[in-house]
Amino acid sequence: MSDEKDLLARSLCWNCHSELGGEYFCDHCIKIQPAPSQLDYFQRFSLPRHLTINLQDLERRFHELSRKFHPDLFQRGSDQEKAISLENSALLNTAYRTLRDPILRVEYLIRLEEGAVKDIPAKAPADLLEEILELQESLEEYKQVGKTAPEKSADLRKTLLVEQKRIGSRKMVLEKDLFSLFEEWDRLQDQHLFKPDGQQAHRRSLLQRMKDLLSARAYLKTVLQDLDEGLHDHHP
């Protein structure tokens, strides 16, 4: 219902009240118009809902749109035009930053597909849970030891640096596994296999696999941040 109201609201130009034919400018008075709120980030760049994106093409589309309603072009415009220009530019910048980053892109797509508003929760990989708990205990011990026991502190630091590298490598593996699913998602999109009932299970399974990988990656990212801060702040 809200989408219908939004479409109705945008059917007339805010300035001359003529019917709108263009997406960002009125065909009659040429005044800039608010970007349609019902368009997702992919649609704003006239792109399919794919996870594999040509970044050079995305950048080209971004600059083409940016030039149309950059705030500098409306310095002599009305307050309404300036406000719309700023809002459109901010929205375009957010869309561009999201789609050019593969992690943000897949997180955004999952929210679109599932209608979720919350971030994907971080969850430790089951096979690393015990090791990570021990690692966190070692990190706390390293923070407490400080300069009171130089030899023990050095040994703990050496161990933590090795574990930091190992966890970082595991995070890279998770990202590689995640990115390997992009092509499968895109192929399903191109073949229009999401609509038949027989493909819904495949779609849900693929989305869940991506969510699981993102969840584990987010957890390892937090562990690495804690390690980096602890090793940096307590460097002998």
Second form
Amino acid sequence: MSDEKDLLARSLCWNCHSELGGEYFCDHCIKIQPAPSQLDYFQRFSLPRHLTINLQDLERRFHELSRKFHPDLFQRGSDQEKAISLENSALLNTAYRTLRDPILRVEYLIRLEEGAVKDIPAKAPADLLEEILELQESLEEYKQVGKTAPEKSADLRKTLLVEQKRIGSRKMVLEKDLFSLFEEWDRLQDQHLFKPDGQQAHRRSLLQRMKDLLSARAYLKTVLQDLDEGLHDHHP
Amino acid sequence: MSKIVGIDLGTTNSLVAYMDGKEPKVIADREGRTLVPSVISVDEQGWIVGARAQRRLMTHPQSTVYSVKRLMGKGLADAQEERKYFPVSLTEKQPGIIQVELGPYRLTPPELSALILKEVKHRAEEFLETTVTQAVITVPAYFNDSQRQATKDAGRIAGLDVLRIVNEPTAACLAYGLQKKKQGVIAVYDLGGGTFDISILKVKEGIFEVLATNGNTHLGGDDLDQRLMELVLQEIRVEFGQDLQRDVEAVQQIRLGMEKAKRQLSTEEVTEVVIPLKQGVVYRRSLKRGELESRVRDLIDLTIGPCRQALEDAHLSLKDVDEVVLVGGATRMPLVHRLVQEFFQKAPHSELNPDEVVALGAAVQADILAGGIQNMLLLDVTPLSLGIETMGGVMSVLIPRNSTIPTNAKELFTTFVDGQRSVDVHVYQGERELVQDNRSLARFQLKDLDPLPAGLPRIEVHFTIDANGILHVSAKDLRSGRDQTIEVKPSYGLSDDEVARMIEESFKFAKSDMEARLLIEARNEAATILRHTERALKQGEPLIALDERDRIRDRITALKKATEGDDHRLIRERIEQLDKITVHLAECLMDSTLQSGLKDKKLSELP
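Can you switch from the form predicted alone and show the form predicted together with the partner chain instead?
Zooming out: every chain and molecule, the one shown earlier first.
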């Protein structure tokens, strides 16, 4: 954290070359400044790295910053100012889109904490594996049967609709479990500020639990999508 | 001072509006008409745009074109559906660019749209008594990148600096926000001549944030007319045994007749359709509102799916919607009112004229950009997901639909083969899983890579969607930190060079257009002055000397001769000469009228 501050303090205004205090506008010539690239999405909104976010507060901050950066406000500015406002605005909008959604938010946080890693892979929950394999077979069969055997097709459809409900509610349970870890993370994060070296193991295990839940959720999401498409495309 | 105007470049009609102090106003022509029919025709004199071109639809269907907006940003392959609307012939200039054959000319949709833009530009200039060079132009919210780019190109060809492309429903919401102080969650249902949009906005303390948008760029009033036209053609076939499908004049006659009937049925319960056909045959039938509704109901029903999807994307339910606003001429149909009310469980509004509200909103946005209105800010979204082709033809989404714009994404690319010198990146827009089902936007080629072992190069590509909803791409070689050369091949639409050439041509055209206009004006004026002079000479001959009479006659002949040529300067010159030489004659005539006037009057009646 302190390193970043030092870096910011050394930045110069692109226009008048006076030293910048880390704000988005130069104190001296009031020109818009590129948002420092090392700011993460939380920092862009001046928020702590928490997973629980008050959405109304986030929206208020988003609107406030939009009123500073939006390209509409720099229409009559120089090309340089236009380019900076476009870039700042684009980053702001991407940050808002990510933090507003709890799933995107936690995925982003995991990436931040663990460095640039690949997307979290989808993985079937062990206890559901067999059930899902069976379901996929039924879905294939349902698609094949089509209109040739209306009775069989209706039966399969019934089974699939029941499964769809079951998996849907299972996904919701996973999400609930995931969100219940948010507060635990936030508490840990607050403690971390005072004791940066403590509880490393706890943090790591918490991140891993969140990742596992996300993996399972991503898997169920794909299964649900396939089901949805199959049932929709082959409507009797 | 030049003004930034707001232009609604519509499928059926176009309008131009400006900010008059704190209020947006639509600019009317001398006859008080605000709508410019988006119809273009051509004759020996040149281009004809608007109401006059519309009248030529029936007399000169082969050299008149309408609903050009339906062709914007399209190739011939994806215009099959639209082809049935066009009596004129469509060809492809090169893959991805349609050409419309119009008399001796072949023009692309952006060039044709530019003619409409020039017409409204001219109207604004005449009214505002200043030059207009900057504009905000509206497009359907569901327009893709190529369609937006084509609209921007049209503006450039018309000599306009297009400061912003704004979505039509959003523009309408701006107008409502400014004039009716609407707040909360607003659903804008926009059914125009050729497109349907639904946008869900949250309006709060001057911020107009679009939460989600959806729509159908192949659905509008045109489709209803088409449906009715097919019905009539079928009935004529049965009743008179005539197949008029290929008779372009008859088809236009029927289309316009049915369009009129449709409009009448918005206020009447029943209307009489009378369409004169050839050889004195007249097609006649009465059409009830109920029948119209049952014949087009399925088309209107197509708008409900997008409404549902937009709400879902906005993470809202029906009860969260505070207001429903209707935009577009087709929403005047009572059926549309009813279905919208049924779906949203709320009575929709249309306090602002649904034909004008989009142009008004464009003028509001123009004023925001000019720094006039300072408390209002529009945050719009991109309607379609943007992605790239990955292994197996799968679409990898970089920017999901309904992301607030401007927005960006970056992606790292490398090589597959040792020594590979270039990498292709194919960009698509759409919601389907496979790229083949989505719309190709462009191919970007990362060129001149250093020859390195496979997988070693690190090229970071930045995709930015600007506030117009248009994509920009840049790339950086992370190993060297240098900007990476990138060659863009748009899948649809004109290249920069082509647009530049068209701008140049349009200037040439504009010059000859102007010359033609000056000539017509000079001839008209000459005709008037010749008529007056000849009458005056008849009356005043006894009052003037013979040689004066001969000199006037000489100048009359000279002017007549000049009007037969096409030099408007010469005509002007001779008008002036004639004017000067007849001053004395005019004076003599005045005196004599005055005296004859006095003769018949009593002294007491004199002033």
